[in-house]
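Only one chain is included here, represented as structure tokens and corresponding to the form predicted on its own.
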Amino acid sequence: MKIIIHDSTFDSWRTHARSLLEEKIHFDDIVWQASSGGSFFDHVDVSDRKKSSALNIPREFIEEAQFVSAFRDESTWNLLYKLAYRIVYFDRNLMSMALDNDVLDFQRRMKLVSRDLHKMKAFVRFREIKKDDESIYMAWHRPDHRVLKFSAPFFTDRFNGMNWAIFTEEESMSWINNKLEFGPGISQREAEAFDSTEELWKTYYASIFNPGRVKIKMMKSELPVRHWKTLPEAELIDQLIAEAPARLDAFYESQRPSALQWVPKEATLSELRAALPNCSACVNCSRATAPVFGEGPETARIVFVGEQPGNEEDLNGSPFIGPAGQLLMEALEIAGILRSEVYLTNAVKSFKWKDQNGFRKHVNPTASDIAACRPWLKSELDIVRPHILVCLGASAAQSVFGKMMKVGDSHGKVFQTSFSDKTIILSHPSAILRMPNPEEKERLFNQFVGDIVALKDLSDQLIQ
């Protein structure tokens, strides 16, 4: 096998391998090698070669051949000769075979270059140096192919009123006075040396960071965490991502509607049920006949809260007195447990319907509904205080626990919530009612008696 000694230059390489070419040198005869010394044919005889009067390589190949050098791989040469010579000697037309070996070999490459080349122009960051009054712009860099040249047209138009420098480990690119050079690169412990500004781009990347586009598998796609290193503000990125949830909470929280503004501090009970028909958080409260506040005594041991009053609750103003209010107060009966001991509340306080042919007919509950009236269950549950805290349905869960929570994974489970330590999710009793079959129907009432019953006994535990 013959070996060539390369120093790694398009342009050597474009020359020697022109040579090679006239001289019918196959690609399998050669081993492309880069070295810092040494001619291209320190190990090559040609002379017996009869040299190829005419070599016609189309220029658009040339073009982009001379892009996929910059791939950081030493068996790029290789492929380029091997591409070239089937150009020459087999078909002029093999670059538009899309699913040859080679070529898409060739294209894989292509697209690595061009993808790290938008890396250099997206993530170099200049540090101002001052002396003599006069500034220059320095950037370190760790591109992973050998793009800077090929970055130069962009820099130069982009930043061609001031004198600055680019450097890599290998080599560097300076514009001074209108005048671009290239020159041998420096380490990174060399250019930590540099004077910057780097509080400045730390001050201005955490204003613009947004904690609701947060995805860390394509951050480090897109920007390998090799190259955090080079940009100052990836100091704050650890940091940044650990706020985002909190972040990203308080700006849903600023979006949405809320009650807050008509919820009195410090209030009673009965200070917050006069205010409840004053609130206008949502355009439930304008529809419905009146809104709906919890009853119960201040001292319950146990809270019930619902989704939000039906059309009985909305007509009389008072909680769980519907369909589903008589089933819940019969499993209370059975269980030995009194209205009058219990306080009754729901999530959404006013009753949330469309017409039917006439009749008002119930339509559940958005997030954005919950959200809206979740200061009123707040204040109400931060006055009782109860021992056990039970939501019935999802709606009711979600108001309590701030989040989506599934009800038949949760069903009576035992959680600890800011406002008990014993808070349960329990199906609603309406779900009781929409079973068609009688025995299915019957199945659920006992087993919700059972989860009632089942209360009782954590109640009287909790008293003892």
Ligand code: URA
Contents of the next structure:
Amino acid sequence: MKIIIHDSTFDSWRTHARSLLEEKIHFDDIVWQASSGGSFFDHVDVSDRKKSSALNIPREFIEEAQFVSAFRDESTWNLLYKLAYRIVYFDRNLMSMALDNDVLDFQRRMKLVSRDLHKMKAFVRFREIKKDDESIYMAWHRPDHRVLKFSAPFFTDRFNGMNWAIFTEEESMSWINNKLEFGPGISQREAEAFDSTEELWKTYYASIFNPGRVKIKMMKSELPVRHWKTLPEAELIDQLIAEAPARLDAFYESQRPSALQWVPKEATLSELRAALPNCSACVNCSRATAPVFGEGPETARIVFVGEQPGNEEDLNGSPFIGPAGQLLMEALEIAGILRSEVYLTNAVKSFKWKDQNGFRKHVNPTASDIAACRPWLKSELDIVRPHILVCLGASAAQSVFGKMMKVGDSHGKVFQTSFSDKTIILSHPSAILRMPNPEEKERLFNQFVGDIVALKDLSDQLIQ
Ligand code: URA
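Output the structure of the form predicted in complex with the ligand; the preceding block shows the form predicted on its own.
Now the complete complex, all chains and molecules, led by this one.
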């Protein structure tokens, strides 16, 4: 029997599991043990053995296993290794065996972790702590499983414009000046010392409470009583149920990230362009090479608004020069429109991406990214005031209209917006590029060209 001492993190499990699998060590011959526990047996330290590419474990399993590894029970590591072993040496499609006991156990744990993550998102309550002129929002929560890291995308998106920290007994996570960091945990007693006035805490809760959103019965049935103890606002609930939830919207509005404070008032296009790199309304700017401002003459009669710069636009600092931009240029050329006579810009000014095997893969901007960047677009459009405003795709339309618009339903329609009496919505050229079927791709491209020709005709009529 080998005792594997590891630090109960997925990365450490994976490093050990890889070496053990390479050596074909059977799952029944291993016991996984958390490093703090100590051991009477000789333990095997395989953490620095070289990695192998020979093991072919489906990526999906690794991703799900990472999630399941949050399940707070040491037997989880055994289960994950057993499944990995069976996948590698017996059945690559094991995870699709719906009645296999190990698979069922895996799914059960996944469901419980997922439920716990959901609870964390619903029940974390921040308390505002004022320090000098700044506020930091603190929360302490006791999840059943190790879900803190998995909740990071939710909290960074929802509370993007605030500085906050969430503590659990084992670990903590903070978002200070748009930077996410993980650290050690603290006990509930220490957490309470953050704030001597529960009143602040309650006021905060009162400001976000929305009876329509939070189902009290569900809260009571879903949330173990011990969580209620950590919610001083519990005593306010009855009173709050009776009150109107209007403050919720105002609260979220005030917390929403916005570029507004960085956008100079009554500025020219070149002053706006010069001010853009200072903006730190959202985290995307800091991850991009540099934000990409619009390009084209102030007198342009037609404005095209895209979603956000892509990889090439990010590296070169100009909008619409990558593959989607080239397709747009092709359509403009066929319609007899010069790039230099139109104004090209984007709803979001910085390239949002994630790492995928060393490549920067485009990530769609969220509604919050679009709203945060909107003051830049608004200022550009207020200056150019185009005859025709073209929204390329749903993100552009969302920014221009201030709400979600269905691209398909809007085809051929002309809308009046505060920026232009002739606002139209077309598919984004990248949707054409992504189309796998060549005939359908050609049909979409021809339709796109037809739309651009039609808007050129419309523009010509408007100046006659
Ligand atoms: N796609 C966009 O939406 N904008 C660009 O600038 C490039 C690609």
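Basically, rigid core = biggest C-alpha set you can superpose within 1.5 Å across the two forms. Positions refer to the first chain, counted from 1. As the structure is a computational prediction, the values presented were derived from the model and not from experiment.
Superposing on the rigid core, do we see a C-alpha displacement of 2 Å or more at Asp451 between the two forms?
No; that C-alpha moves by less than 2 Å between the two forms.
If the two forms are fitted on the core, does Trp353 show a Cα displacement reaching 2 angstroms between the two forms?
The answer is no, as the C-alpha of Trp353 shifts between the two forms by less than 2 Å after core alignment.
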